[in-house]
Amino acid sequence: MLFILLIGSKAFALTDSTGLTLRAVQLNLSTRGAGLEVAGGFKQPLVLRAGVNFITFQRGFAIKAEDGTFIQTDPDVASVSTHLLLDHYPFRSRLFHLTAGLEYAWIQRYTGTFYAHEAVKLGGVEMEAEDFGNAVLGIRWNRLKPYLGVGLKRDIMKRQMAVGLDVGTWYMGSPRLDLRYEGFLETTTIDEQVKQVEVNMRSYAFYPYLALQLRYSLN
């Protein structure tokens, strides 16, 4: 895919009547997963970046309960998003830039399934696996997320390649929880507690962003 983008972008790296130029393609490894970007701009010192990020995680693990018993957890995390960022380079050296932009999450799935293979002990009460039942907990944020950050970029290999670093935050909005369950949780007041947890998690509206980048210049 990267090879096709490089060849195709090289052919179309022309300046049109608006001064818009396709300048570079970029690979990202960040707290938003792996990503690919194309960078262009209208005129110095502005650079426009459009890209996509992808992350997934589905490896199960066990949570220790009481007296050597365990609760099994199967996470299902998948996120696919696109973003548009505008960089402003305030200095002639073009090493430092300020960034603002927006991201839209096409896929955002953050869920975990909790169950027991064997008897589990909670609060001094031991219950069989079938009595424990299962619970599926999901969390959602806004699909549209604004971004503010700063970055550094340094040219290498005769300015054809560059390495970069972006640091900033996405505003994701207050999280919303979704809990579905069967088993012993049906005998509790968990639904009321979920609402309180949502209130307590309002401060978890900002997602820190750290990205390492490798950029290839087209012109």
The other form holds:
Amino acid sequence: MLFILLIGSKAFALTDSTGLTLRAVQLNLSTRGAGLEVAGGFKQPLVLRAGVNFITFQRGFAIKAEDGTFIQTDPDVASVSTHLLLDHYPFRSRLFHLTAGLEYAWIQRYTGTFYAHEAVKLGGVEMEAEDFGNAVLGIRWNRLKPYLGVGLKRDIMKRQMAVGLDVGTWYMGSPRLDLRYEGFLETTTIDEQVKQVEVNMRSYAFYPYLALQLRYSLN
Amino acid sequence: MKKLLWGLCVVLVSCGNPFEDFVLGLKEPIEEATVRIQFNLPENGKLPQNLEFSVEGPDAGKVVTNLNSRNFKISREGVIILAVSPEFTPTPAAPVEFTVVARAEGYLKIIKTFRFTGKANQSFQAQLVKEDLSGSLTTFQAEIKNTTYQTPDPTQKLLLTVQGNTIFRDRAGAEIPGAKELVMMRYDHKTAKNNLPAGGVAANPVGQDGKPLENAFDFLQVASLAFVQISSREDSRVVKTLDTPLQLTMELNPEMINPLTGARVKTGDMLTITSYDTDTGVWKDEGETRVVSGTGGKLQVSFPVPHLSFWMAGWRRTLCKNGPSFIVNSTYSGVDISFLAQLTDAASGKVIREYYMAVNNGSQLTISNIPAESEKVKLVLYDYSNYHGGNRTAPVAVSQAVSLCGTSTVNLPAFKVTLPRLVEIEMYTNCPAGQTLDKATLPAQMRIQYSEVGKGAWRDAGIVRREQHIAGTYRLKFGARYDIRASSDGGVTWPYQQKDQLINKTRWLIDVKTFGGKCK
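Having seen the form predicted on its own, the form predicted together with its partner chain:
Up next: the whole complex, starting with the chain shown before.
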């Protein structure tokens, strides 16, 4: 994909009709996963960046309960999002920038499934795997997320290759929890407690963003 | 700029503990106006996989599970407890009535209507019976399209003739239009007596005119027992009456002995016809019919059926409605096991019936609905309990002789039965020094069962409640090993187990710290 972008950007005029000049493509490795961005300048000291991030994680693991018994956990994390960021370079050095922008998550799936292969011991009592049942906990945030941050990278690269840094936060809104279950949880007050957890997590509305970029100049 | 960076810093670290004030408690089961439905487990100890269960009828919206949920799920042990929602109070003037429908492919459809006029609890054994069975029990299920239906047993058929122009009506007398489903079951003379509804004792029967009969009765022999159910395919409304009666024909086994003559049943023998309404619990004398020779010379009885319920043909015997009461004299109280008592003929010593009776001082066993075949009887008590066995040959007490029929009261001394060691069960949380258990945080109830280790044959040990979190039982044997399990939902599910436990303490602790038992 990077190759296509590079060829495309070299093959066509790098300035479009809006005056936007494509300056760089960059690979992102960030707390939002892996991603790709293109950056373009249209009016100094502003740089516009558009990109995509994706992350996926499905590897299951076991949580130790009591007396050598385990609860199996199968996470299902998948996020694919696109974003548009505007960098503002306030200083003459043109290295430090402030950034604001928006992201839209096309896919956002954050669930964990909990179950047991064999009997589980909890709180001094034992539960057969069938009685333990299973629980699927999902968490959702707003699909549209504003961003605010700072960064270190030059707006006009002096070399063909360089690195960049972004630090900031996405505002995701308060999370909504979704718990579906069968088994012993059906006899408990877990539904009320999920509401309590949701209240406790109101402040989990900001997602920290740390991104390292490998940049390729198109100039 | 500084403000911006500071704001950024704050939002990155401002998350609190998501599990603050998180306390996982147990739901409190509804204990009034409930119906406990127990399904049999016909698929090698499991329910059929395709079993569909629903609650129908105009008051279906007032029904919840005993955990106040609308998720009607049958436990893997075949139990579901339904309840009238606490938002409604059933009264005789405003009863709550609903119908439970259960169907599984290859099984007869089960329809049962429940009516609540107060807070009393009910129970129902739901039998999942395979369709198209042949043998002692023969079954049939079909949509009503023709006029004649028969069970698949080639030797002793049950035949049903439906008049084409009849009108089907529900219990309220309203016509039930549209497509209908028919379910038929027939037990032969070998199995019928053991499968009679309500134990086969017509305690308060009515005559053909609907007026109460003077005497209760049961059956010496049942030649054939039939169950016929017709219901609306659309809404499972059950047909109760028909404007033109059905005709029911029962083929009989010629090897069957007529208990009145001692000879094989033959044409000309008279059989009594009885019906039992499962909704109202009313036994009705439907008259007599004569055994005739039917198609192919087969013996049969045939009679009109104007209302649908259980119908049986056989020979009855009269029962004494009211018998003597035996009152226990002992030093015991709170004993939750019972001891074997035999009602014997005072003259011959022949055992008439066996009971397990409580031995707490003042407890009472009242004999009722016994065949009037003895004049005087005695009650003989053995040191043999329903939980631990014992000696069932040497009596420990014998009452004085009393008349079998007619009310009388007799004392029975029960001082000599042997009680095992009392074991107490306690809901418990290990509190740190200086703190005590906050009983208000205990689960509302925990039902406890036990089984011999690894056997899975569970028996009740008792119930501990928030208000009384210690319960004593004589059912556990001190020094024995048991699997123990607990249920917090009234006995629907039993998720909490303690396996292979040695009962070597007089107080058995059920740790509930995970489910709300807090210290203060």
